[in-house]
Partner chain sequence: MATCSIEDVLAKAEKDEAEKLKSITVIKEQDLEFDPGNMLAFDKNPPDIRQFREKKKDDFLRSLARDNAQLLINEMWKLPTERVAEAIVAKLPEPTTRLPREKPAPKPRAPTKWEEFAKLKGIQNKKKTNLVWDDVHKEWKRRWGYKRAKDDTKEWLIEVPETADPNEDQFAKRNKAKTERVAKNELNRLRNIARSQKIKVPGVGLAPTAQQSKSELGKAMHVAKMSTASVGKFQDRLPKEKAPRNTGKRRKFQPLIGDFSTEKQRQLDILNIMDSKKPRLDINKAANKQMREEDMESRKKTGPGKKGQKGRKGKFSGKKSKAPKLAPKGANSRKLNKQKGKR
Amino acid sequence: MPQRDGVVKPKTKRSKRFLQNRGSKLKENIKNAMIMKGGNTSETVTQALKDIYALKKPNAVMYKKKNITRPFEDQTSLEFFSKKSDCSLFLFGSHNKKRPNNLIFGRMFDFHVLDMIELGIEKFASLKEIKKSTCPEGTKPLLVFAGEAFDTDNEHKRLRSILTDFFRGPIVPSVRLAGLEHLLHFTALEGKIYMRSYKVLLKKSGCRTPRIELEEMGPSFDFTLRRTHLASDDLYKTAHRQPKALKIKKKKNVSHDAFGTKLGRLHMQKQNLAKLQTRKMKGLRKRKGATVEAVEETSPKITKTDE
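Coordinates for the sequence given above, by itself, in the form predicted on its own:
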């Protein structure tokens, strides 16, 4: 593809479709994640990356080779791979003496690191250890966040936002009841973050609504919060800006109550009640003959006199 004046011009139809897919859209593509491991990793980190990749498939790219980089010090390699694989989310695993069993969750904006949070693995149970039936690939999970820290602490709020972006999957208008098979539960308690993965089982209950049971299927993590790299308020606001075409225009004189009922208000001109057409009953109708006789009786008789 030749490049002139900073604009890449495609030569073939295939390259044209490729650039159109990478270009800006009103509705974004599904957010893909790239999963990488650093220069030094442990068995725990390697297995954790594989299990998270299994939950994230098919919207993920797994790099098997080691990448000698430090995201909190140099972010150029992450930005390069992000642009190459068209991924706006990343997960980086590393291990060293100072920070053992380390995972870094992060997001990109315009192929630059927006924010990332470092979590340390204290306890881990893989999919192999919990030998239960798993969900099909590509299942959209239910996300549950429990704990006051997710509502009060700024770092935990940003962590909840990153985890929601990472695991939520494609945006769909509706989901059938039988499609709710996977549940991810995050709990913030006493400075730790507990991640549990459950399979939703629908049992017979004797009525139309099924009885729901949760069966742990793995992986399960006990995290501790370590370093953070958060975007400034201005950059964070810019990243959340939506195009005008997607903004819902507010309709005048239309509102909804607490139950979702649509209410409308009509503006009319002042009505003249004297000309209001009411229902006429037969008993109230006046007869023509009766009105004439009444007029004759009430009117005085005037006699003419000759002077």
The other form holds:
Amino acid sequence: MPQRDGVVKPKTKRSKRFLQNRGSKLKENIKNAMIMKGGNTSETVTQALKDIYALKKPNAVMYKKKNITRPFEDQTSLEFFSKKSDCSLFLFGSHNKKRPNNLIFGRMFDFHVLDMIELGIEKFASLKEIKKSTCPEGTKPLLVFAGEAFDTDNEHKRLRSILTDFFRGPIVPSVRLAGLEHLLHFTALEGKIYMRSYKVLLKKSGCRTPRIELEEMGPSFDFTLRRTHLASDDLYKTAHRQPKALKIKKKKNVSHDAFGTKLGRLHMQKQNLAKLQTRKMKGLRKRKGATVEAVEETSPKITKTDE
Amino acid sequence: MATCSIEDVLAKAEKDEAEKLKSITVIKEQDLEFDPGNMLAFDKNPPDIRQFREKKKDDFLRSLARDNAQLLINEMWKLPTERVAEAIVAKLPEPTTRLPREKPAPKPRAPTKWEEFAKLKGIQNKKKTNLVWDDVHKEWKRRWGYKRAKDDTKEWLIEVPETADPNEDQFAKRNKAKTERVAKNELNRLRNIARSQKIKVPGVGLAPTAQQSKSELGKAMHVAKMSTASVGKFQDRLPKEKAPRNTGKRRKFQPLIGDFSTEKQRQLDILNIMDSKKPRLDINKAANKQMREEDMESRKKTGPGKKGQKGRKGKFSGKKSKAPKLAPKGANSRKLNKQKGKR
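Same protein, different condition: the form predicted on its own was shown, now please give the form predicted in complex with its partner chain.
Starting with the chain above, the whole complex follows.
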């Protein structure tokens, strides 16, 4: 594993490439998610995990067997799995009497749990139940958060960050406009969080921008917020730190004005106009006695300043 | 009439435009926050709770989602577009929402011991050509690797050197040398890794050699002696054995050219000590000296009687008693000097 820092040398080029891909990079890979069950799960939780896996699919690993761990008490096994499958996002589902239908969304930094938030499922409609419409696998969704709680409450803020991280999919340079067909909408209302997923229908509006119609698609959840484990400010800051090489250097002497015009500032030395090459004419050709003329030329200038 | 009709047409066109826009405009109290790079929108407006309770919950949520999605789509459609293989593609800007990294940023590799040394000495890498002329094959061949020029592993005959043992297998010898070089290289690699991670590296100690020299033998014996549970504390010495010299610590010298400010400071400190009228007082040493002197004096008082008993002649006893009084003084002063020199 790359954590051993190259003590064991890779024996083939292929394994070397593999390890390089897993090591820390300037521009990181897409975050993978691991989705796993706890010791006991209800049918809703199992189905919910499956549905979220279907949404996440190319960048997710589904652990199908039971994993008897409690992430809020002991995180070592989660960290182990994260190292093993190179996943930095996790979703853990469990069900017990005290916390029925439990989902834990979390993320890792450097293979240690950064923050995790526990959500209880109050109501759940799966992908299968709403059979009307589906979306191709691996569609990058439009994400919308609504509700002032996502701006004011600290835990909700962190939840917004985690959910964005979890569902945003790959970072792409460009996107096909007609292919924007999946919308995930999170609403914070009256202490609950409503997650809805819709299929987007682009209708003609008469102008360039289409009119939007939505069609409900699974899965949809009503969540309540339960326990949270948030990273300390210090760790959170270090996790956000950008490497120096990625920061864009400011170019000197180049500026842009309000209209987007590029302006440059030049520094020039003073020009010597006396040596300026003007039109060449026979009459002005230098002669042997040119030095005498030069002296004569300077004299009228002085008289000018005197006036 | 004509002017009137033109006005009509313009008004109608304006109306049409407004109607068209109507279908895609959404009015919100506060503007949404957009991050087109992540295709993300954030609606800060508090949802209308009264409507939420009156209406069916799902219908309300859907209408809210529709409005927000319309705004986000409007934003997305403003992005610059391109045509790629019959599909209209919008260029996404860099995401503005800061999310934590997965792993910390990569650190530059720590320089190896050789690299450090080369930098200190100003040794620079010389680029060597990949191909070299092979005189035997009359061909340009690679310097290294497969089918290399002057390949000594491909020789079918090796001349036995005059000094070598005639029964020794020269081919095996070469192979063994090669494997040993590889092993040494690997060891150095591991040591470099350990050094970069600040793990304490054990010394090489005694590497096995075919023929041990005298110094190596001495070293081996010393190592063996020290390898007891009490670190050689109770090991006896042979009658004529000398104590091992320069084991353990190595003498370190200041660099010839380096930090001038510290060097200057050191010299100034020495000057300060030499200049000051007061002698430096080492309390331990002074106390020891005092105690020893007192001891001497007490012995002097009682001593002559005892010494006389042992049967020494009276003539010399006076001289002997005087001499030790002077000697320790000299010895002490010498020790003090030594300390000054060290610091």
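None of these values were measured; they are calculated from a predicted model. Residue numbers count along the first chain shown, from 1. So that the term is clear: the rigid core is the largest set of C-alpha atoms that superpose within 1.5 Å between two forms.
Annotation for residue 211: C-alpha shift of 2 angstroms or more between these two forms, rigid core superposed.
Shown in the overlay between these two forms, fitted on the rigid core, is a CA shift at residue 27 smaller than 2 Å. Relative to the superposed core, residue 40 shifts its CA atom by less than 2 Å between these two forms.
The shift recorded for the CA atom of residue 265 between these two forms is 6.5 Å, with superposition on the rigid core.
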